[in-house]
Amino acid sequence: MSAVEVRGLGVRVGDATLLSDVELSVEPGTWCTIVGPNGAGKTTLVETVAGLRRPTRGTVTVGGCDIHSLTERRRALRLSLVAQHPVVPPGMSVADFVALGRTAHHGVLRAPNARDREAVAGVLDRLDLAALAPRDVATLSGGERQRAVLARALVQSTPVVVLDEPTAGLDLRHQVELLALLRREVSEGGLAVVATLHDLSLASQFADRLVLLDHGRVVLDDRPRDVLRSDELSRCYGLAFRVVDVDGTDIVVPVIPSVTPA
């Protein structure tokens, strides 16, 4: 069974069509990254997959269940979300912030049990956050804060994680570190990931598949190297690209038109 199945998905808001006839299937242990120009519908797609937005037509199933038919708590047991602009409350320790991810397991009115505390400690350790556990989450650097947000998602222990531009605002080192941590969870833990990324080079290095979205429609769904070398990529972005192989890694370089001085 696929971890995520999207069938005939359409989203309309008023007269605007944001998504149209989107088909997507993501297996366990697979990282699928949605790419495309601004306004392509990437955030709308991940929000709909995560259950935050209801589709006009079509279905999203996670583990065989329609994600939009589930209660918020039952949805949180199947899928976790890292939003593009996560809310980080001040005055809360890193450990307590990460522990919020266990709420769906023990309920709002019950205190965390030994299994919850063990899960939190394990994720803090895996993401190298144990030393920061007592710190106020609001005092963390950008990279540390994003790791804490990812930790909160991972401690939910869901088979699927959805991320919308998880590296936004991070410098290159912290982008790579965060994506490498997530890649390890996919490879070693069988996690299914649906993410959006603007950086095509980083997307190709960490994802198993790239889905090229444009005007709310899937244009390509293939291996990263095939999507990056396609004519459709340049057409959708309205920009020519060169793909350079650097020690087996594809680097995407935009071709800047020459400008003749006046």
Given for the second form:
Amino acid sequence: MSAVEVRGLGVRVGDATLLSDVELSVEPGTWCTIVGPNGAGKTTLVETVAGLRRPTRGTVTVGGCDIHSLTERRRALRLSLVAQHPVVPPGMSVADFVALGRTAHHGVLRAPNARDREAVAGVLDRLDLAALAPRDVATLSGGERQRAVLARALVQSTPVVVLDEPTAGLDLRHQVELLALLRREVSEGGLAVVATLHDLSLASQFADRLVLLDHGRVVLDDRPRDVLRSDELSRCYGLAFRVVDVDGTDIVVPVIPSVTPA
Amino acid sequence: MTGRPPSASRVAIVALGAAATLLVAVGCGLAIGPTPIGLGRVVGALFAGVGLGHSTLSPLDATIVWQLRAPRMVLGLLVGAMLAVAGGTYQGVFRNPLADPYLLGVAAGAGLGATIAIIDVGGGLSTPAWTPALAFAGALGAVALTWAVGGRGAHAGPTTLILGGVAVAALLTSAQTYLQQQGSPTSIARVYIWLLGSLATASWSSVVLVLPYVVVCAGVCVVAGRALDVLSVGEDESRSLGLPVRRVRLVVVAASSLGTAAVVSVAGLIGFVGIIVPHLVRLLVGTSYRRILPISLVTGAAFLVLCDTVARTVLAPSELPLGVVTAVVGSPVFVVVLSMRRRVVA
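The form predicted together with its partner chain is what I want next, because the block you gave corresponds to the form predicted alone; please supply it.
Once more the chain from above appears, this time first in line as the rest of the complex follows.
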């Protein structure tokens, strides 16, 4: 059974069609990255898959259950989310912030039990955050903060993690570190990942599949090297790309029209 | 800046300080007044009440302590606790530091209800029991109207609720002002006194009336502290963490509004407690509502009883409006704590 199945998904707001006939299937232990230009519908797709937005038509099933028919708690036991602009409340320790990810496990009226505390400690260790546990989460650097947000999602212990631009605002080193951490969870932990990314080179290096979205429709859904080399990519972005093979790694370079100084 | 939230030991010290302040407030509430009755004699009478030793209070002093000061002190504890907890809860559920218990129109509704009773609109409302009854009904009616305007539908959220509260409060306040103008000078003065809040009419019956509301409603709010902590990461992220945001919001808004309506109906519109006490506590113990709400409950109770002691003694035998005292006493305390906190984190 697929970890995530999206069938005939459509989202309309007023007269605007944000998503149309989207089909997607993500297996356990695989990483699917959604790419596309601004306004393609990536965030709408992520929000709908995460159950935060109701589709106008079609279904999203996670582990065989319609995500939109589940209560918030049951949904949070199947799928965790890393939002595009995570809210980091000042005054909350990193440990407490990460522990919020256990809310669905212990319930909102109960305190975390030994198992929850163990899960939090384990993820803090795995993501090299243990030394920062007592720190105010709002005082962390951008990279540390994103790691804490990822830790909160991982401590939910869900089979599926959905991420919307998880590397936004990070420098290149921290982008690579974060994506490598996530890749390890996919490869070693059997996690299914649905993520949006703007950086096509990074997307192709870490994902098993790229889904190219444009005007709310899936244009391509294939292996990264095939998507990067397709003519559709240039058409969707309105920009020519050249794919350079550097030691077996595809690097996407935009072809910038020469500008002659006046 | 230290970069660390307050430690558990610091929180424990603040909680103990709040509890000690509460004991001092209870002592002041019982012992201080125009008739001097020493705290020792009051404590002796308390022990005598549970079979330890003998009371040295004269029958007149005993009546003053147990029939005048004690119900007023206990009512002050209940009102202060409820307003502080409701204010903290509103600040958490709306993620808005300026939220207070009157945000959704409770004050305007209660004010209109009380004015209808005091002005005796339509006749037959002149007995004292009508004022708290109509204030309570007005407060709940206002919140229900606000919820109907801003709390339902696909786009309902904290902002629409707050805007709904602004609209309802404006409408009801204009109606209250109009009715007030129709009253006699005496009734207008009574409306003003009610609007500024007072515990002068406290009795054991008003304590019994309010007690179940405060116990249940403040209890629900304190228990909801963990949910409010989750909500601090925003609505969408809270939902993705498993929090039933709409249900939590409905329950805590209903509990805070019902509790506030109950205490306002017997004590009038006492301002400042609901906004200043949770902020004061937040400055001392950090941003977790699991800490803020229970400590605000104790601090709010102590604060209001101390303010009421000032209100009924400095100009005795006349009284200062309680809402004025809460602002005059609370503001400097808040400014001092704020500046101390700034020095610590600088």
